[in-house]
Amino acid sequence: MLDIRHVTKRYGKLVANHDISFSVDEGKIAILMGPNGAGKSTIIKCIAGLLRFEGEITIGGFPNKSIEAKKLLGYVPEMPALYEALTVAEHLEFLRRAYKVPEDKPYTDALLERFELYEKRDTLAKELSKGMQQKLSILCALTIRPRAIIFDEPLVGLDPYAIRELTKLFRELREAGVAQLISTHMISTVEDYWDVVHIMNKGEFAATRYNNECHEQSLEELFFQLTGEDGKPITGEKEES
């Protein structure tokens, strides 16, 4: 469903990410890992078509900037991006409309419920607490009822119980045949559901770890091998994570 292949993405001289290859099939969670600066959010931005690139990215088939592509793919960055003055609600509602998905009533207020939204379905995205903005922003990804989504940071800022609901969505996508690329610092977090680990290092994948292979080493052991015991952002790297 995502197919990444030869990616690299220059900012002048820096090289941000070198020759990335990898895909993620329906119904497949795959993690990127990595410290600070890697180079997970400049690949995730680039499948999403926010950044220029060399290399080819196709989402079903489709050339990732391409209509057919975005159709398919729902995105929640690492930080929030809300239209201020739309409520929740006309946060869906907007979207639905621009990806002419069908309106169904019982499965947006199912989401809104099980994020603890549906009492703030009409008050403005400014007016919500970090927290909540995170929680509409996974919602906006989740309306269009996409076929490949990308989790960019998706369980900073959220409460115990939003991050307990959020990882049951993830296994719940799984089984639904979406295909999910997740980026996280919190290791603790992807043990139990992951079918494939990316760890990534200066721009570059360092390892690649499968869940049905035996390894003598927890992912948590292979992650400070490989970038560091005390995990210290790599200098130069122009991203955030």
The other form holds:
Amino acid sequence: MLDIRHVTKRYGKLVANHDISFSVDEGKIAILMGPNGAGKSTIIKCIAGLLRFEGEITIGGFPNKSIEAKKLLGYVPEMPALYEALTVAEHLEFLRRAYKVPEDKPYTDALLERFELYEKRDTLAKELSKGMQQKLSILCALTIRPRAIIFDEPLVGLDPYAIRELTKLFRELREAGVAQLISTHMISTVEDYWDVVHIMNKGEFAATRYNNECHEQSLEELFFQLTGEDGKPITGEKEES
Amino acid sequence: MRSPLIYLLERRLVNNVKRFVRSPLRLILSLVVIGMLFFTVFAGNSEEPDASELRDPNELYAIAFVLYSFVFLAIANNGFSKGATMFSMADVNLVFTAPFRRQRVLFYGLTQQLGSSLLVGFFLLFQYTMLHRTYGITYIHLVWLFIGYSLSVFCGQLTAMVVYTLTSSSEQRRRNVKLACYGVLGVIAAAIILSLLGDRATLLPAAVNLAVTTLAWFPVSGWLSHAAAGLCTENFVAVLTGTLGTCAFIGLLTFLVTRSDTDYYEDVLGLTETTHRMKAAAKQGGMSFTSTKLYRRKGSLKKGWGADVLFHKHNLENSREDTLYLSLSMLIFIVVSILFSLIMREAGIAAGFSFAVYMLMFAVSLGRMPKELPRPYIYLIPEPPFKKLFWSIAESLPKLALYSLLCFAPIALICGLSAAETVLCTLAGFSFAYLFLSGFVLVERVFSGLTVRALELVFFFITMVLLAAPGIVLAAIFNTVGVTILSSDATIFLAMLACNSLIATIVLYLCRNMLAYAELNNP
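Next block, the form predicted in complex with the partner chain, ref. the form predicted on its own:
Next comes the full complex, this chain leading.
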């Protein structure tokens, strides 16, 4: 569903992503991990079609900038980007209309109920707490019923209940055949449901690990071995990506 | 040992200067600005105006009074809502918590605020040519007008802070003070109107006379414009009293804050935090909400399918933010343009129309479109970029049409144009609005990646001048060659209308792919 081939992203002389290749199939969860500045958000923004890049990215077989690809993709940005003068319900209505998705009130209401926003559906986004804004940002991506979805640090700012609901949702979306790419720092929260983990460092994949393989090290141990406390790889090891 | 607060101010100043010198973009900007300033002075002084053709300088000081009053009162009015802050978040976290006396911290805040207020009125310095040739003022007079403007901004902010500090603890007190202030201003406004009602034939000279005599007693704006007028007429008593009055006002307000029981730290904290969040979010490419008051109104998003939902969403958002269809600044620009054409009626339609077009450059905005650009949705919506671009600026078009009607039609009538010429004048005005709107899109498309906002502003003005030039040149050629349709004025308006519309459409078409990548708009 998500296919990223030899993507390089430069900001002037700085190479933020270097020759990144990976794919996320339908019903799979791929995790992007790495220290700050590793290039996770950059590759995510490239996939979402927000940045220019060298290489090729397709979504459902369509180039990621095409209208067909955009229809398939949901994107949860790192920081909620909401409209202060719209209510919670109006955000979902706006995106439903913009993406030309048929009305499905039970589905929308269920999403709102699930993330405890139903009672707040007539509240302006400006009046929501930070955590609630993050929940609404997630619902904005879900309301268009995407076939692939990218979460950039989705757990930041959420309360324990919302974290539990979101992790349950990841599993449900997997069962529904949605391809998911999740960037996170919270290693412990992804231990249970990942299919593949890509550890990034300095704009490259330092390692790729599949869940169906046996490993001696935990994800956390591997992460610190590869990135080190100062963000520099301690070993020269670079697993095949 | 030197005071840590003086050390802090000094280091920040020095480091800012270093940062400026080390940045090629900022150096280019400073060279461009200095060059433009020299050009303005050179152009202004290249031809000495005929003393007999000069207008009464009191007109200028009456205009200064209106400008200072507007700035001072508009900023001071914030004291009844959100207050004002002279501090950064770093000040709150590091200076407020340090063992300094509150008075010293306030002086520190005032000093840095005075510095930033000086930058606000910089645009006035570029008006030299026009003011020198119209009123015969020298550069010293202009610098004084500039200082007066900066001090009006500073006093407005200080007043807002004092009003907020003294009234924030009691809603009743705030209402009473607000009522008293509005009442006094209402009485003054009524007195002005009544005194001007007597003789309509000499309305303008009477208003000018009132502004430079009786209203010279009005706090801050009256004193400062009086001092500026005194400098022009070499009445140094007026200069001294105006300056001393303002200094005493600043001293009194500072005294009130330091002597009040309320803790101004808490009062400035909320606004400082909001400002900091907005700046931080803008730097990180994220979003933060403004402190704009939103009005709960009926209506919801029930129209739009695909890209045009942006248009309906913008209208809904506007209805919740603004109480007026045209913004207050737009209405002010209309009034100022009409007043200018009244003053310059003898100079014909060219003077009034040119000034109104100049003001239009500040009145035109892309509406909510720039607010869409830092958010991801406009890029993610699965619609063609040109369609999204059009619908994201569509909300501005009816507003600009109304603005043109309210601004250019009265100017045409004041200058005695016929009905047909008035219609063409209004349409030509609208064509400039459309042209500037496309210019805004072009600037967003080409220059939004610049990290120096001031440089972006310079390129904005250059772009607008370049875009407007072909229409003006075509009109001048038609006028010179003698091509006439209806009348010479009508021909000029038609030429500008056709040329501007064509150029604006071409520009929009060429910018159609600006919504293909967020990167183009978010540095």
